[in-house]
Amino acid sequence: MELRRASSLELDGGTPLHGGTELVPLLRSGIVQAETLVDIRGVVPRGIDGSTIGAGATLAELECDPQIPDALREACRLAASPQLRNVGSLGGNLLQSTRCWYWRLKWPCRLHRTSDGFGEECFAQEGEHREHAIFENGFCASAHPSDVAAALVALGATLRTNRRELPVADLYRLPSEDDRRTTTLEPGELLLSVELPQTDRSVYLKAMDRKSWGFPLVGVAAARTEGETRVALAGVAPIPWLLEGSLDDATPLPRNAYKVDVARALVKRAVSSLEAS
């Protein structure tokens, strides 16, 4: 495997590498294969300039900066251990792969490419799915693990790549029979920065198995701007989930219905905290 340092935003077919906290384990397990890794740390912006955050900024930098809205700072603080937060980047966190154990163990599921195409079964639906999705889980029951993505979706943030600008919510897509991707990124497209709109108040709450530094069973981000409240959830769908309807619309699997009750309690707490601020 070749490793080279990027001198521009063009990858020339290589696989981008920044902090490596996500990519390196996937390479080691053989889930991701790459002939060339391109170190993009020198070309992806880093730092915080008012409402603009470079995609190369680390979670540790974001969690302690007073310019950052509360929901995003708390999402960064709860996302991982201090060691990982000091290395992991904002862009890398947004592009995390699912933690579904069937996918991670390379079962031939609907998100895994096989010699004949893709797998044709979501093993979690009939298997062990305690930590899986309660929304849009008919095709793939994986749950998106990013606390930070849910916070940015609730905040209504905008993402800039080397090719376009788009709402952070539009970075993600539900996998389907004709397109198994979970993001809208094209080959060679790099995340460069995030623009935060003005927000009056925001909060992030998280339920997890461990007391700290676990992936979200349910994460709830809520943000209020000019009297309007947006709520987004982590750990409940294959993508960060903007709650536009009711939690009664959830379609839990037999062993993860508890997530609906957890989400309902966290949403109530989050919205109440905004009203009390």
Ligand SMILES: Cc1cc2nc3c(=O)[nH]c(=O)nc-3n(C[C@H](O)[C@H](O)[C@H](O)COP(=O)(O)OP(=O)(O)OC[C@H]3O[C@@H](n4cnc5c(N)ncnc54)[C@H](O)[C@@H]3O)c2cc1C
Contents of the next structure:
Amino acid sequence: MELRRASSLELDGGTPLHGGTELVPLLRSGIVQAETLVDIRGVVPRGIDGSTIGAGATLAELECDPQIPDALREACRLAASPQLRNVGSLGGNLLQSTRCWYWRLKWPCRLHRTSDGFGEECFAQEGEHREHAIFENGFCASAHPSDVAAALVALGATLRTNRRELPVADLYRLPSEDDRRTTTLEPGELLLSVELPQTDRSVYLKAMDRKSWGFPLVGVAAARTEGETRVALAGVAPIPWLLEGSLDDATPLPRNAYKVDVARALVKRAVSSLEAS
Amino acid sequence: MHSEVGTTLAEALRDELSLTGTKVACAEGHCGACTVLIDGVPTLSCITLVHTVGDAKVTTIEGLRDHPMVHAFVREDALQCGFCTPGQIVSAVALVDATPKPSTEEIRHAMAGNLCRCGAYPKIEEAIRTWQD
Amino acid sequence: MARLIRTEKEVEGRYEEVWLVVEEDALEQWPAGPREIVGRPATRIDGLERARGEAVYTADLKLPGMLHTAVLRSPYAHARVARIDLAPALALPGVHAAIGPGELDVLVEECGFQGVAVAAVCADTYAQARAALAAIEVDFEQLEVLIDPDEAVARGELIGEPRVRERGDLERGLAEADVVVTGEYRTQVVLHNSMETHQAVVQWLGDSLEVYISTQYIWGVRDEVSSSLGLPPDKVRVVCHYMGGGFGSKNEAGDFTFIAIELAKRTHRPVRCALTRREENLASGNRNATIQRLTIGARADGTLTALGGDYVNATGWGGWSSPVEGPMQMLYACENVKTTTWAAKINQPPMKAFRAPGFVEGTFGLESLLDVLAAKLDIDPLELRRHNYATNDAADGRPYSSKNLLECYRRAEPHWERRHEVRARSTETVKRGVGMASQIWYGGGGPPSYAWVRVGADGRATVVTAMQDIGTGTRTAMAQIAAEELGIPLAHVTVSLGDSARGPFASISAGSSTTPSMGPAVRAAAADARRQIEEIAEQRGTPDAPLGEIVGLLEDAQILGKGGRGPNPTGMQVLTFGVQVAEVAVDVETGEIWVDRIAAVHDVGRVINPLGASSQIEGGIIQGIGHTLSEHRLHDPRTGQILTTSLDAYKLPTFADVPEIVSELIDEPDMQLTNLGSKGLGEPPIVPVAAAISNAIRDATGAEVHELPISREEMLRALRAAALKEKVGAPAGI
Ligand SMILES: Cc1cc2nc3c(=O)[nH]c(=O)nc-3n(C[C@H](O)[C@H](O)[C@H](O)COP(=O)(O)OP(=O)(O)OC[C@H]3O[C@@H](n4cnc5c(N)ncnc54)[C@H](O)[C@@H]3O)c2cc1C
Ligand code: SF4
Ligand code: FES
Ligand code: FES
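With the form predicted on its own already on screen, would you show the form predicted together with the named molecule?
Up next: the whole complex, starting with the chain shown before.
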């Protein structure tokens, strides 16, 4: 393996490395292989300037910056641990892989490459799935772990890369038989910044198994602009989940129906707190 | 130091420099035992590649041995087996550098990334509260 | 005069008879209450080196030329090694040796659980060893897995015979009852997760062996290793100066030690074998899951007439059947009791002792159901417990050596009284309540254990004994005892421990036994030294001269005292007791639980170090909270493979999970027990935590919790069940 420092936004096939909190463990466990790592900390913007946030900003910077809307600030504050937030970047957070234990333990599931293509089974569906998805879990039942992404989706944020601009929600795609990817990031594409539109108020609520340092069992972000409220959830679908219909549409698996109850309560609270204030 | 790319800061410190004050309990970013300061910022050395450190200043427990926080930990009995303790002290020092008199809330928030299986938390909180005594 | 006697010895609730050489223990106990040094708070004498990162743990040890080991462990819960070829591993750079099934007892071909060792490689670096491991060619033939403990019992797949313990007549007791309550309770698999993983560094020196190991029992390791290798025991030196936690999982040598020994033998190099965190969570033991089907019968006045329990220990592929029925047998006076305990042999990693094994689980079931009974009878839970207080050992009628549980209850009253105020703070969605549970457990320690005390001309003393300090602060407690007995300042005592070649036999640090086992020996040794000094003073005609003056004459001469641990009182039951009161809040919509406060009152005899004791209580309670709310080893239901081997998936309590903890100790010496009157405190505090929390939840919400951990799903299930019951209407009263 080789490591170099990026001097421009063109990485020539290298794998971008920012804080490494996600990538380094994946490399060391052999889930990700890379010949060349490119330290992109010097080329990805990291400042916070009003409504524009560099993708290189750390979660620790975001959690205490008063310019940041509550939902995003709180999502950062409740994510991971202090040491991880100190180096974990916004961009890296948006691109983190699933925490599905089967995937992390390299079970040859639908999201893992095998010697001949991809795995054919989702082990979680008939296995242990208490932390898994309650929406869109028919192909892959993984639950998206990013608090931050849910907050950005609720806030209606836009993402700028070295190739394009897109709504944050469009960074994500549901994996399918023909295309197993969970993001639309192209090879060589770098996240550069996030643009936040004006919102009046926003909030983030999170349910975990312990009081801190837990991935979201359910995370609920809600943002209100000119009388309209957008709600997005973490931990309930393979991608950050914009709640357009109702939680009655959820299709929980046998051991995770509780997530529907939790989500319902948190959505109700998030929405009413925005209306009340 | 001539480590291969992929070597972590924790490995470099412990195996190559024999600075074994920094402990490794999980080696994958899940416990905080390996916390060191990089330019004053608490960082997990077990998932930091040593080649990314550059010329940043790394402070380990070896560099904090005479810090009043060490004595506060002993005085308040803020350690049991002691294996998580160097990491706890490193995090605590960074906290009080920024906030000399942290509130309970601030202590709990800043220390949430250092697991202690022995459960010394209440006494650690007390040590941080009284570190200047 | 030395005597050889036969006496009973208890560790973790298991009894055995041992031969013992005892000296006359002529020492009177000190009067109750704090002394000059004993009974007063002391900071750890080894605190500074630990805090400064100078203490060398096994994990930090580097011997010249040391090789590193990686172990191939079965990835499957049940499989047979169909083919294995180590040659490709041996061909890789840096690799010195590789061993597989048939070459060492702990390397197996028939894999009964995921994580059992199959092969091992050692190399110059750990990375090379890992790479070599990956190069081993191995085919596993997967076999049918059995993971459901009930099914294992039905099929007769058991470890040992079912344990039936019966007194009186359960059926008669049920017939006499005005009320009968039943309940099924389940507890999960919990992982020790000591911060330092299991590991050893070994080296051969000629025909002798040095084993540096993270262990709770250096003598146990010495005996296990020497007998399995056929070496004279003193050819095996076992060393553990500092260790990073054990909690019951480090009582034995373990596969890693034997692997390192064999590889060191083959390579003529020192060899390290250390488990990774992930291996630790597969192969180093666990608190096994249990299923408890319980029945309690009582008269309208609360008198218990019948206690019945069918217990299944999901023991795993090996291990022993923990005394999960212990609390039902021992906690309350009741004439008719019958318990049956099965140990299910399933394709899961073997259990190991974990802080009060069995009693934590059994107390959760029993004490939860007792509160259901209290509600049915409309009797205050604390009154119900007092009403059924046992004055002699409930199981066999023996007198207790001491028991101050009533005093614990009395001191718990102010905490218990808070429940009205706490409940009143409930809101529409956040319900608050208070619950309590009693604690019973062993902790008397036992013989043999020996110590030497050396006093030099400078008036300072060194305690020498080959025990280990696993983080409980025993080094400090021993120094306090010696300082007290010698009448010198604590700072003038050092303690040399952790080395089987440098000190006499000392007790295992498990079963809350270190202080009650070692303390009396240290005191006896210090008293022996003091007696010699007094004799010299007498001979010199200055009987009242201070110690410093007498030993000041010694130059290079030294006073050597020796002491042994006397037997436990014959015919008596030595136990620890306590009660905890928990205050919780429950969000009835999201199932979130907050433990706000736990008050703990325990009776463990004389307290040596109140500071260290409060740390032990806090640590036990915090582990208990993890056990109750968030920790859960999960497995794939189809294959039995473990899914939570890393600390992101297996959720230990963090700083943010810690409640206010108020602790109190009765501090009454047990007058029957040794020259100290101290019992152990390592385990009692974890015993009642889960039950107190689940009872508080019931108090807050009316919901009956039946499973640990009380995850969101269990909490919401219990709330739904309670709501349904209310809708259907409470069952007719008594
Ligand atoms: C134990 C643990 C707990 C956590 N808990 C939470 C939680 O509760 N909630 C939550 O939301 N998150 C959580 N996280 C995720 C954490 O926030 C992310 O790991 C972190 O933000 C990633 O940032 P990084 O800079 O370290 O990314 P890296 O590890 O450097 O990179 C991650 C991935 O993104 C790619 N990448 C990084 N930056 C860019 C860029 N600018 N453009 C293109 N590609 C890029 C990398 O190639 C890599 O694939 C947790 C992580 C850990 C390890
Ligand atoms: S949930 Fe997705 S990642 Fe997990 S096993 Fe199923 S397909 Fe794989
Ligand atoms: S050792 Fe680095 S976080 Fe656990
Ligand atoms: S003191 Fe043992 S893990 Fe913290």
